[in-house]
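Heads up, the chain below is alone and in the form predicted alone; it's given as structure tokens.
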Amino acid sequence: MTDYRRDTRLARGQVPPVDRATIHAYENATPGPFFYQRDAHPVGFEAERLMGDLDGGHALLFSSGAGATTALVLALLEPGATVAVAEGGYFGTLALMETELARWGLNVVAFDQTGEAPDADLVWLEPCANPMLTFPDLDAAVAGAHSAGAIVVVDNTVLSPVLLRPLEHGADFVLHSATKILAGHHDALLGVVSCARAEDRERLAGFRTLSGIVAAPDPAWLLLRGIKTLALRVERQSSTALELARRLAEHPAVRHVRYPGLGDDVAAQYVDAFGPLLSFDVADGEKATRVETGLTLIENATSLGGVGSTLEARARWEPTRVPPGLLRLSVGLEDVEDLWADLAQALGG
């Protein structure tokens, strides 16, 4: 089966049953591979095998994307280390590091990932950054960080391994909030880290067991189910997002559209499609609220990557980091004409 192409590997085989047992008895006084659920469990093992195959590395499941972020920082770095985090990316990463992890002694520097990273122990990149949609020159960024002795983590949540495999570009670790595009149905909370080196996976696995931030069997099962249709979903969502971005760019109520598919030459060097996420600006926060409340099909909700489209004003969560009129749109599987009709009527003239 390893000779099959990716989409065939995703579709083949049955999702295993959920084994919710927290313990499995020893055999001949010897603990087996699933002796205690906090260490490992059968459905999680299968999900990790598949994610490792997709990313081209050695994968581990965590209880959430934020849990995976915490593990990467605490397991890999010493107190007083410096992390350079891409500006315009997921605000929860920066908030976690600047508040809770800063008390542990972490120094955090936000930087423009389209340029050079500052000196740091760890460089955190995010292609198609959420919600500002910046895209780094990944090869140059990884090479520059490594030449300065830094570890490189790439948050690949928005693109998924269907569109980009950062380990192939030299990244040390790839992180996914699997809650989003990978699981894909707004019904599972978990994170994934894929490591370039097996020994790094073992280090993280030990931290995960001791800290207890392993994904439970049920969300791991939902991840395996969702991945079956991952390639098809990403293809459809990306094509619809590109068409909506083009139309939004022509709408008189829209001041600016962010989507790498609209002429980002750097992004085009790395990917053939640009994922389900885009953002656009309207006049101000009041107009953004009117758009949110004027929708009838698109759900006014947070998160991204699900089969149903969602939109929200991001200044609600990160008022100092984004324009007050910025709306983030995660495109689902609805018909493009229905989505456009809903956006157009909510935007008005």
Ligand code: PLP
Contents of the next structure:
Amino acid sequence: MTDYRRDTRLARGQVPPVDRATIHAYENATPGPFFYQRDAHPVGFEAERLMGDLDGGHALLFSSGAGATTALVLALLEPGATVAVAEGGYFGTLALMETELARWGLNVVAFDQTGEAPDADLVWLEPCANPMLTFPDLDAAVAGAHSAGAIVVVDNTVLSPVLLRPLEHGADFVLHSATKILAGHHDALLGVVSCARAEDRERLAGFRTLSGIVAAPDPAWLLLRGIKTLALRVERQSSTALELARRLAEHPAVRHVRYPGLGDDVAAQYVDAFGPLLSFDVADGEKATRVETGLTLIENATSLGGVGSTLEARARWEPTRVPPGLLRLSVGLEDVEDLWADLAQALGG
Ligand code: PLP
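Instead of the form predicted alone shown above, give the structure for the form predicted together with this ligand, please.
Everything in the complex follows now, all chains and molecules, and the chain you saw is the first one.
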């Protein structure tokens, strides 16, 4: 087969029809690869082939990013194991581990991923951490973790494989909430794990079938459809986000902007563009609410990575972890001048 470049591989071909059948009949009394949907299904299989190609590994779909996190911990670790999780990253990851998985016997330590990880069985990194936008020195972090015998998982939700391929930096697993920029249209809930080693994929696939943390055919189809434009979307969303970050940094009502494109030298060693996500601080929670309610174009909603921009005060979900005036903005595909006009009027003088 011709060795097409990535963007061609993404764009070419038709998306297969959605096969919703939960069973396929045996042939000669022998179950085929899609004999029961909890085990595997055709659209999921195709999405996994594409994700494995993009990540340079062996991919598996899950019901959501959180489902993928649950599967990784329960399938790979034993009770009593320790996970070191990047602080300032997705709060649900820490909340899941510190509550539900801690009850099962997991020890959890949050650490600053711009420094060294503490001793652990598994190190969990999140470049362009949501919402604090920190960026680890990936090569050093992987080398440090491996020399201490730890597994490395990189949550690459914000950047996507278009900007960063953590398996190439030695990570053992890469996780995506495909709900975000991969599917890209705020209409599919889905998780992906890509494994460096085929045997790890087998292990996780076995766990997935038994636990039932599986992706349905329809969201998998939306992923296959949405991902065709991924490279273009990431490029445009990143350039608009950089421009807005620069303008926000100059705005009198903005105290602080977090975006690795604004001079994070470590991030610049790993990526050419910095993704759709940024966060910035206004004076306090009241001002943050005034900005949220003052928006007319940007949606005051959660989530990130979609074609439509979204903004929210994160303190409503993680009040002990972020400043009360922190606003998280996920930049979509709208015209940069329309986005800026909306932000400027909502921020006021
Ligand atoms: N990882 C990151 C960085 C996220 O932002 C999210 C969700 O916001 C998740 C994981 C969990 O993904 P999902 O909502 O698909 O379960």
